[in-house]
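In the block that follows, a single chain appears as structure tokens, in the form predicted on its own.
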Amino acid sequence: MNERTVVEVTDLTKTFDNGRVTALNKVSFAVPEGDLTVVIGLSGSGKSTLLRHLNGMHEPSGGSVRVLDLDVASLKGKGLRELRREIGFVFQSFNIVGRVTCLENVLSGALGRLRGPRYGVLSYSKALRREALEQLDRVGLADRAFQRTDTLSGGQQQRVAIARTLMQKPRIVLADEPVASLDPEISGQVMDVLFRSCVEDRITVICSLHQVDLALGWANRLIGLRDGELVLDTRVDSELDQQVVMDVYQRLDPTGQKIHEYRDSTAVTS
């Protein structure tokens, strides 16, 4: 069966400060439906900038980005809003409303499917409330449905954020460093939720990470960025040499020679 391509990036270039700073330089890759693709690289390598091009938060300085067969940069207004309903975004900082319950946070993920505002859990239909409870159960938090979200641990809050994103019924989920502030055990739980959404719902997940071990443990595919350039694009299998992955994190001098090597394969930070 031919895999359907849902994201196609071609020679993507992004500059800032009137062209003096290059964040991405002619990056090209394609992502098939249902994959969990992890983007790795040092801080400042262009990971977040790349993700923000996929839902139209940034416009390319050059090249193109096609998502779900649409040229993202050409979309405005209603067209861009319709695409963004198909794309969920999970942030490092959770971006949830702490003073309301977990259930209401998850229900807010359905707002793109509804007309008009909603105030409080009871303003949503019984069917949507049931669906939100199912999403909380899916991330292991059904028993916290009526608890204020700001009373939860960081890992629990991130799982609420993922449940809210899944409530959106997206075809693609972008996750920008979703486990950066979490300990290894909780990080694994969060990555498991994202992985199961690929397998069970055929959702395509594109996730940026620092932790090489997590990337190797959960990804179908790795994209490596260094100084805004694509330096790795590979499927993950038992024959993948971990040193090939770690080479993404080499710092180079202006002549292209390595000047620093990271040896901690559990987490790489700058």
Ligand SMILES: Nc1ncnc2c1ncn2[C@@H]1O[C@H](COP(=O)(O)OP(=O)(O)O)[C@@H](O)[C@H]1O
Given for the second form:
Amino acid sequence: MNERTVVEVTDLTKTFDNGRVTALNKVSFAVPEGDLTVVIGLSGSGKSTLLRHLNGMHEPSGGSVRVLDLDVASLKGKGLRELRREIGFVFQSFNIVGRVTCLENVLSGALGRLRGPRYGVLSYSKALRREALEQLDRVGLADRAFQRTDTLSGGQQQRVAIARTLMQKPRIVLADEPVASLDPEISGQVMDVLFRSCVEDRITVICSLHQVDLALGWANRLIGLRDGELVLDTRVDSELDQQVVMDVYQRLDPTGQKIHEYRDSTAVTS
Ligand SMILES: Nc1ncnc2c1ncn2[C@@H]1O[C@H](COP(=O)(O)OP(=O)(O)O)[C@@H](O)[C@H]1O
Ligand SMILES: [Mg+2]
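Other form of same protein, the form predicted together with the named molecule, not the form predicted on its own:
To see the whole picture, the full complex is given below, headed by that same chain.
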């Protein structure tokens, strides 16, 4: 691994149900520090399974995963906790605590940097409270700091989750379809907040997405999965052929005809 490579996946294979389901099949790619990588693919193509290997939530059936120069599968206990401190994870379902304030959710992002548990906003230092308010300000929610998080809209709750992740001061952010449950306009705003903050903080991002248009707005790198296989790995620049991207969504119908699918909704037979 060269010094600026932060993620290196080699021949990663993952099977479930005693080998009956192959979720990932010999997937290999490497991510340099600071890259904004988006993983695209239809539902079931293996995006979540891939991301979950990067922070040790899944163990490979074959191949290897190196993150920040560590072999993830060999880490346990303290070693795994230390790696996870460097990796923020943004979930489709937000994973915030609804009944506490936005500020407390964001403060909890700092727990990995502290010793021992914390109960309530006042159990954090003044400096951390100021830092958490600044993170809320970055995601445009400073005025909601003392509001219960479950009173916010979906897009706002995801922004709280992003502020909490930034509070962790991670080197890598993994985001698994972070805007899948939001409508298109709000999705764009949340993606902007996520990617702009990570660029500012020089955080490497690997984000799975369903929507190609959103991916092209921010990614400088696209990875495509189809049926667990890596079918695309390209820089995003003006040369990028949109058809190559759309081919990631191609499926074969039972007669062997190619079917182009996009967002699972429009299917075009070619
Ligand atoms: N825990 C699991 N047990 C069995 N099969 C799984 C499990 N997780 C994922 N799969 C299967 O692996 C494939 C890839 O799933 P997933 O990574 O969730 O895809 P995506 O995130 O792209 O929708 C699917 O066929 C899915 O049903
Ligand atoms: Mg998924």
